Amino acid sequence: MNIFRLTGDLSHLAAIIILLLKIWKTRSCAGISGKSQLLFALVFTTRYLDLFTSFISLYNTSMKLIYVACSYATVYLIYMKFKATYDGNHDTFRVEFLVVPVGGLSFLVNHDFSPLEILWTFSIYLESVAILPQLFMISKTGEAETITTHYLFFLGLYRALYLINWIWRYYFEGFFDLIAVVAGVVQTILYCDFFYLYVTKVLKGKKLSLPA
């Protein structure tokens, strides 16, 4: 554990809490991609199956349980409790174009050809592109609510901090996971355009929009 890993985890948690509070307080999931949230729920489910097989620390177990529980709570709010406010007409990204190739890649490129390892690898690959339906939805609608942009910012910050964490671990611990690093770089690149718009528009009180 180092400061970059810790702040990365806290940024990730902040993003999830921001999204849940946004939906609950406004009683609406307008502007939120249910498809992205389903993908994130799938990411956490396949990544944290080791909860049933190993114990690392109370912190590690607690964070995993929180991520899984919050992801399913978000999906429930979008598709069940506040379904009437869900904008499915704009949430049209074809997620099978992500899940199928990622599934195939996880079988071909992994650390060990075992069920848990393949599912872990699948989760790493899928997380790197899971935000695409949300970004596509923002591009399609032309703009995003400020609270939604805050969610995306902290989600992107989490991934950027994890990249620094991996650099730190490589230099001070000799640890290097090529699969996680490459997937993390891809995910961070997807946020680059958003980060620029966040700084130049949202932080100046303007609405954010992505180019179509």
Given for the second form:
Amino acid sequence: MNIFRLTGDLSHLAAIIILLLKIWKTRSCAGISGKSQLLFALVFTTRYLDLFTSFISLYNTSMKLIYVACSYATVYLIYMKFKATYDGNHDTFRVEFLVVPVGGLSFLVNHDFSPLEILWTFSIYLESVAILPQLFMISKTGEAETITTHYLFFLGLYRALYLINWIWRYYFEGFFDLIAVVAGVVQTILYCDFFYLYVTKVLKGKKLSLPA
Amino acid sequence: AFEMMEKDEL
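Show the other one: the form predicted together with the partner chain, since we just had the form predicted alone.
Following is the full complex, with the preceding chain placed first.
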């Protein structure tokens, strides 16, 4: 465990908590893509099945349980408790265009052709593109609440920190996971445009709105 | 085998 990995995990946790608190405090999930949140719940579910087969550490197990629980809580708030505030009309990204190719790819390119390994690979590939419905929604409405941009910032920062962690681990531990690294690079690239807007607008106190 | 290689990352 190095500092980049730890801050990456904490950044991921911060993102998840920010989103939950935003929805809970405002009693509204306006501007949030339920589809992205469903995809993240699917990502955590398929990735953390090893909770049943192996024990890494107390830290590892607790974080996995927290991520899974929070992602299901978020989905519950969006599709059940605060369903009336869910902006389904603008959440129109076709998720099958992500899930089907990603499913196919995870069968073709994986470390080992076993059920859990394929599901883990599927979750890695899916996570890299799971934010697209949310970004699509923002591009459609042309704006995002500031708290939503903080959520996206921490969510993007997490994988960027993991990239540094992988460079670190490659040099100091000889650890290298090509599938995770390539997917992590793709994932981080998808956030670059948003990072630019976050730094140039949100951090200067302006609302994130896109030119018409 | 119904298991995956050990993954220590989240």
